[in-house]
2 protein chains.
Amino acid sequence: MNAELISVGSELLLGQIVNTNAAFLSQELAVLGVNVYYQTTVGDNDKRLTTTLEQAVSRSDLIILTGGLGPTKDDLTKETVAALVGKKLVHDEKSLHTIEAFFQKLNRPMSENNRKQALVIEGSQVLSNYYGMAPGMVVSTGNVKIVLLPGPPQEMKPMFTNELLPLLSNMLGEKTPITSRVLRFFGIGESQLETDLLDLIEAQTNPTIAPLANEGEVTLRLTVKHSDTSEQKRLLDETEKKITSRVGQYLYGYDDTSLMEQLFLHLQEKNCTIATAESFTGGKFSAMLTSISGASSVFQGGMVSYSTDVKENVLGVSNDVIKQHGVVSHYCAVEMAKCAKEQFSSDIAISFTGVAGPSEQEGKEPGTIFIGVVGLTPEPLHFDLRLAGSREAIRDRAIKYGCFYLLNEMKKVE
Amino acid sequence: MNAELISVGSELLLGQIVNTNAAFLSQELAVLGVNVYYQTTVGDNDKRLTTTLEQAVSRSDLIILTGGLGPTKDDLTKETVAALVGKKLVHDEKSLHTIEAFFQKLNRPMSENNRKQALVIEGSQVLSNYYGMAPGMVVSTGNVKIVLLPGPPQEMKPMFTNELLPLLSNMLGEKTPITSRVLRFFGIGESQLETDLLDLIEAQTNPTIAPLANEGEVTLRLTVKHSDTSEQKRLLDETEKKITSRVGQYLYGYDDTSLMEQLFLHLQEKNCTIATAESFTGGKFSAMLTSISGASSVFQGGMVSYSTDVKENVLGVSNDVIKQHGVVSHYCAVEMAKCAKEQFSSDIAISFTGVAGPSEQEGKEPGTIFIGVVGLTPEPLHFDLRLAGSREAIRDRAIKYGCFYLLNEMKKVE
């Protein structure tokens, strides 16, 4: 089954929002073994949407449209699809009821334009929307299925998962399933990784090996096609083993995980609590750690010691260290971590100090970074880094290095 | 001039990465008055890329491709474009030199496949890459310009701005310029905003008014077309005035700004410093504030008091308050802000306590949020909220409410 995605919305063509729907749907379809060959974005324009739809119908088996189902004047996706397949629009009673209930719950008056959202294409299979007002629908024309989903991701994603996915799995029946395993690497560049694995990448056909660089990390996606799931696993394991025998020291996790999640799981497993003292990262390490549900089992608190004054007078870094070495130094990083461990009574503590830029500080260039770790080994540890990029890229990269180093050091002492 | 964007990369079709390039380029082209009618994503596949290119050449004046210029086997964008326009690939000496210098600076060995990146289409105008290795290029075929840019956003964006933009402005010459002004609202829903402004939205043609909801905010984009820039401004001002006379209390800023940036600018203008005490937001308020360059002028530090123990023993919230009202209470929020103001010696302080979820806490449901503010008025302030959504959505929304309330309260006391 070949699919294509059509995202509808002038706001996408104007660049006002980023198209995360296409990525989500592509990922879900890949898991089902459905090939996505095209993603197209068109505006809320009857003529151009019709042209795009006609082309899609001529080359694909499944077309998924997102967007243009809303209450406002410019939303015209269902009108355009209805015209294409020669059907009219009718009110769906269940959807109308949902919309009315939605406004009652919020205790807000229902604007008249919201009634328009209960219109569906006659004869279509209606997909319920439990997180918003516009229902989705599935329409057939010849052998082609056209699916209409709402644009807001918080409505589209649950509708896809709960309403559409069972229908699609049913349609697909007994095809050869494809499975992917993503290996995540940190601390090695994409070119170097490919060079190290070139013969493997070229020789492998099942699973295939596809490298990708993103935000300072490199991933390898292994994709296997086999009717037997235990054979799928065996083939993936075999290829992974070949890869890790060469570059295993950079591998930190699988699939959708992150360095922070791996660190969290490791801390939890070791029953180890962590505190933070953050300068240029400004609380972002703590914020990322606490974005994980259950973080309270390993994290009690931390300090954002942004100014020198706070480092000295609230966190407790000694004035001598600051005078002698400055705050942009590994001495200060280690002191910060020591103070955090003590104040927050944690098992270990991590600190970040340095220059995020754009200006230099203490005569040191943006990207000059020091990370301190105490509590893990008898002597404190520090990692000195030179990073390049924008202010935010430097902050993000430093946090990733912090997680990676800490994970590796924890594994060393086990 | 009509443009279309082609993003090349199987990783996009597999949903491994989100296409932020299309949004960036669309935004930039809109500012130039260039219409973007289509954004297409295709894989690293010679045949489908050729088909997509042929269609684009037949209907657009400007085609911008991103991706597929890298060193690896699957990168084939320039090969495909070269074949389409009937040119061969030649080594660009300057690019080769840049690539060699890049590896020297990093002190890493240069893999052989990196030399491939210095190949350019014969006769093309080469765009330098100062943040990576693959050069961009501009190729003409008939009256159509085809632009090739690298895929990684950190390379593509500066190349667009520094290298391509001057060429495009030159090509465009003296067209009727389009300008947009985006009005940003918080605290009102999209349907309500449209209902309040329906007659204006329907009657307005120059400027047009386009509403958009995103991440709990609503924006109105006013787009005006006029050859005279002072007349553009007058028309935009006139329409804005009509809008704000109805819903002005929800307007917080213009264009690319954020609630946090507005708060930062306001604090800076009033020469007012702020400290933070964060529980369920886990440092994210501080992290967002310090992502703004120059944050040190208003922010010295804050505490992430995630556990009850840290709230009491490190931050200094009284045991009585916690015993009597719990940590999920406006009493605790006010105490947290008081302690933060004192510890960090700031003019004002803001605190966040509540339940991000997924589980409840102290018998209170996820989304039960209390924000405390001290130092602004003689008596402490608190804001009690009920929010819905995922853990991260609740954290983000709470921070936006914090900024919005604080901004409004600051304006009240002026």
Given for the second form:
Amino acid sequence: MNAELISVGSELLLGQIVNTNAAFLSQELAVLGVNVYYQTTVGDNDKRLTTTLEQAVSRSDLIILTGGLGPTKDDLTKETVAALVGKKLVHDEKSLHTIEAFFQKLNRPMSENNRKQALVIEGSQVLSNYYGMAPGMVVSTGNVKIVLLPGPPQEMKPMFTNELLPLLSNMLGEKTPITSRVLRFFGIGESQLETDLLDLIEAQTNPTIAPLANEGEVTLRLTVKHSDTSEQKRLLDETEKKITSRVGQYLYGYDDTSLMEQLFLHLQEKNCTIATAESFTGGKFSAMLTSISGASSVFQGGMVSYSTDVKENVLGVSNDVIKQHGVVSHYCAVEMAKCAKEQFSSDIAISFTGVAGPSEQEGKEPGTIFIGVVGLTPEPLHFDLRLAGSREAIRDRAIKYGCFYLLNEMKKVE
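Please could you give me the other form, the form predicted alone, since above is the form predicted together with another copy of the chain?
Single chain only below; no partners, no other molecules.
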């Protein structure tokens, strides 16, 4: 089956929002073995959408549209598709009841245009929306299936997974179960990872191996088809073993986890508490850790010692260290971590000092980063980095490196 994705919305063309829907759908369809050959973004214009649809129908077996199912006049997707397939729009009573109940619960009057969201193409298969108002639908024209999904990702993703995915599996006549495992790597670039695994990637059959770069990290998606679940696991384990024998030192987790989540789980498992002292990261490490439910079991506290005066007079960094080595140094990073551990009575502590940019500091270029860690080993640890990118990218990558270093050091003492 060859598929085509059409994202509808002028806000996408204007760059006001990022199109994450297309990436999600392409990844999910790849798991099913569906080829996505075209992705198109079109504004809220019925003529341009009609032209796009006509072209899609001429070359694809499956067309998935996202967006344009809302209550306003510029939401034209279902009207345009209905005209294309020669069907009228009718109210779906179940969806209409859901929308009415929503407004009754809020004790707010429902405007007439909200009723528009319950309209579906006559004869279509309706996809229920449990996270919003507008239902999705599947309609046929000839041998082509056209799917309409809502634009908001928090509505589109569960609708695809819970409502559409079973239908697609039936359409494909897929009898062999498909399972995926995502390996998450940090500290190695996509090009280097591919180089190290090139022969495995080129020889892939079952499981398949798909690399993907994402926000300073790299993932490998292993996908296997087999009727026996134990054989699926064996094939995935075997492929993973080949991969980790080469680049296992960069593997930190699986599937939908993150570096911070893995760090939290390790801290929790070891009944270990942590404190922080942050300078150029501005408390971002602490904020990310405390955004995880249950973080109070591992996080003691932290200090944003942004200025030199606060580093010395509040956090307690030695004036001698600052005078001899400056605040942008591994000496200062270690002192900051020591002070944080002492002040917050934690088992371990981590610190961040450096230059995020855009200007130099103490003669150090932007991207010069020092991370201090105390409490994991008899002697303090420090990690010196040279990062590139925007100010925000440098801050974010430094935090990820901090998590990665802590995870690696904690594994060494297990």
